[in-house]
Amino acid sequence: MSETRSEAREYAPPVIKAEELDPKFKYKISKMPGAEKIMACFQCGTCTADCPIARFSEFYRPRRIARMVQLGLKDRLLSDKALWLCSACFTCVDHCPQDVEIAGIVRVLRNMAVAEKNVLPLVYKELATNLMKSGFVYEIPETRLQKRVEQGLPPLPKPNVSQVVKIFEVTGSARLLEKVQTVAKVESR
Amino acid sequence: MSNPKYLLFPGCVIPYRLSSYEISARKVLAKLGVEIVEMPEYNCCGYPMDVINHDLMLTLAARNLCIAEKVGLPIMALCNGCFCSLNETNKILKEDKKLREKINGYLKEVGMEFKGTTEVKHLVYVLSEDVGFEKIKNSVIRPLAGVRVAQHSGCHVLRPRKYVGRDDPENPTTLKELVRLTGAECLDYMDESACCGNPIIGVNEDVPFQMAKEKLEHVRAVGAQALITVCPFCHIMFDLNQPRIERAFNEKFNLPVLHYPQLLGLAMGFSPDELALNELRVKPTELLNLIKF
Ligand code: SF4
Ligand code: SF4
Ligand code: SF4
């Protein structure tokens, strides 16, 4: 994989303006359940260099999100669309020395794009959809329910979908979802 | 000792598109005295709605632990991602007085309240820890001698270490130990703790892919006659996707990737078509040549 890692496009760092920065940034993801270690990155790189998405994408790299939370570049944070390539695998959670859980903080930023920046790639769109309609993220055809039965399985208990849909209501996410544009796809180069 | 009693939490997946694992489970899991109770008006365990919005994954998944405390039995989850979810929620709302109040305050109103009396457990575990080595070695009647495979645990059911901490996500093990009870050979290879790619193919296929194929060189360089899995997730990710994956690269693999009930199931003496063996994408042909029916 060498190849890939020697291939990568040499970053160039964009020049930062000061009025980009939000100095409070910090502190409001800090106290967002999992991001609450943000200030305690040191930029040792482990997670960088642990990351199977960074291994194999141009631009993931999980160090750099910390660094850009910590300089508050929230609108620059909110609008990568390599937010959406990290696969919660926590290998970064378990290696971190600093204890800083990047992908607690790549999903705080995730929710935080869909709220503030109503963005949200189209699968998770879909998913939202099946589970508001039948209780599950996939729309489980008659067809499948009845072979489970005649392949001895007992059937599928049925799902409480009002009950689904109230808790959709009652966080707010049905509204989130109502407004968010989606994006099909996320290039990793 | 009584017998281990169950809710089962098939998820959304399996019941979709991977009912072999369901099937090959139940089976198993029946022969080893573990009783498996239907969940009643279970919800997806919330994972994917994660990325949308956290309050929403925990109070789905809360609302799956409501059940459970209400039934009074632990729950089984067959799914790595649910029991993340699961597992995770079920901890962090025992833990976290505030949050707890403010899922709860959501759960109100669809009349439920998390109280904190159940526990999670993938099926690993329950193999593991619940009816032992000893009883699984002991149900072998056809042991699996001559037979050559590779596991993946899978994320979730090692990581993050703070909420799951059973087994070591750097070197696993329990897996491993499964496996091998089976009379097989359970063959070591390179990066065995690395993530499949599944959870981000839905936004880019390019990296999951590169991260897949990575994987099965690893395990066919070992010489692996098969992969076991224990999560719906990851199957998908080297059964399915294989062919594409091969076409992708021009490489050919043909490397059955069986769930780990399967390969128990078949040293436990049922028969491939009572593990639904015939569902996989991938046809374990020459591993089923080398047990002797
Ligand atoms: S491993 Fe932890 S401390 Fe090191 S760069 Fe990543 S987040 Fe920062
Ligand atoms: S959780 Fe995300 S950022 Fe962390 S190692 Fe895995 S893919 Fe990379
Ligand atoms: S390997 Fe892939 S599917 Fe399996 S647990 Fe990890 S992310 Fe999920």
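Residue numbers count along the first chain shown, from 1. This structure is a prediction, so every number in the text was calculated from the model and none was measured. If you superpose the two forms and keep the largest set of C-alpha atoms that fall within 1.5 Å, you have the rigid core. First, how it differs from the form predicted on its own.
- With a cut-off of 2 Å and the rigid core superposed, Arg67 has a Cα displacement that falls short of the cut-off between these two forms.
- Once both forms are fitted on their rigid core, the CA atom of Gln43 lies less than 2 Å apart between these two forms.
- Once both forms are overlaid on the rigid core, the distance between the two CA positions of Leu122 between these two forms is under 2 angstroms.
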The other form holds:
Amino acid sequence: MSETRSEAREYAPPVIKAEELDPKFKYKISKMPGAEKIMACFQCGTCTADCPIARFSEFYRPRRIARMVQLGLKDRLLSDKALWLCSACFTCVDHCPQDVEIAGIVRVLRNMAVAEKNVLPLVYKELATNLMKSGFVYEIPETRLQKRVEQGLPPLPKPNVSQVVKIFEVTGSARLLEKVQTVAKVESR
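Return the form predicted on its own of this protein as a structure block, the form predicted in complex with the partner chain having already been given.
We keep it simple here and write out only the one chain, dropping partners and molecules.
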């Protein structure tokens, strides 16, 4: 059985242009908590081989993210929707022979993407908005609460929503949620 060329092709990032490179980027990242060991990555690929997301995605590769940081491809990284695919399971961290915290690096890059590119997946905005409204990340329907009573389960704890809102306001997250642009779907290019 022969495969067509399009079926056999894997994701190939665009050609890197010299003007895209920011040689200071890796040093800036390495000063942020969780990303200090980025330069210890020697591209063995263990993070990608063990990543549950990479198994099902042609374009999400933790090793590629680490290499792009090392090369200084800041704008490309912060615009890459694949950053949002990481499930933060820390499998990459657990198996890295150099103790590079790829999950921490992804977190740092996500924070930078929100701060600098003003972009956030819609689901994150919805979860944060729910948290500010009810104290829970998911809206719990009244029918579910009634079912708990019928089954003799104790009521859910009553979150202090005003304290949650205060945290969002003090950290600037409430303002950020108002202005951020959302990405409805993460997909390959």
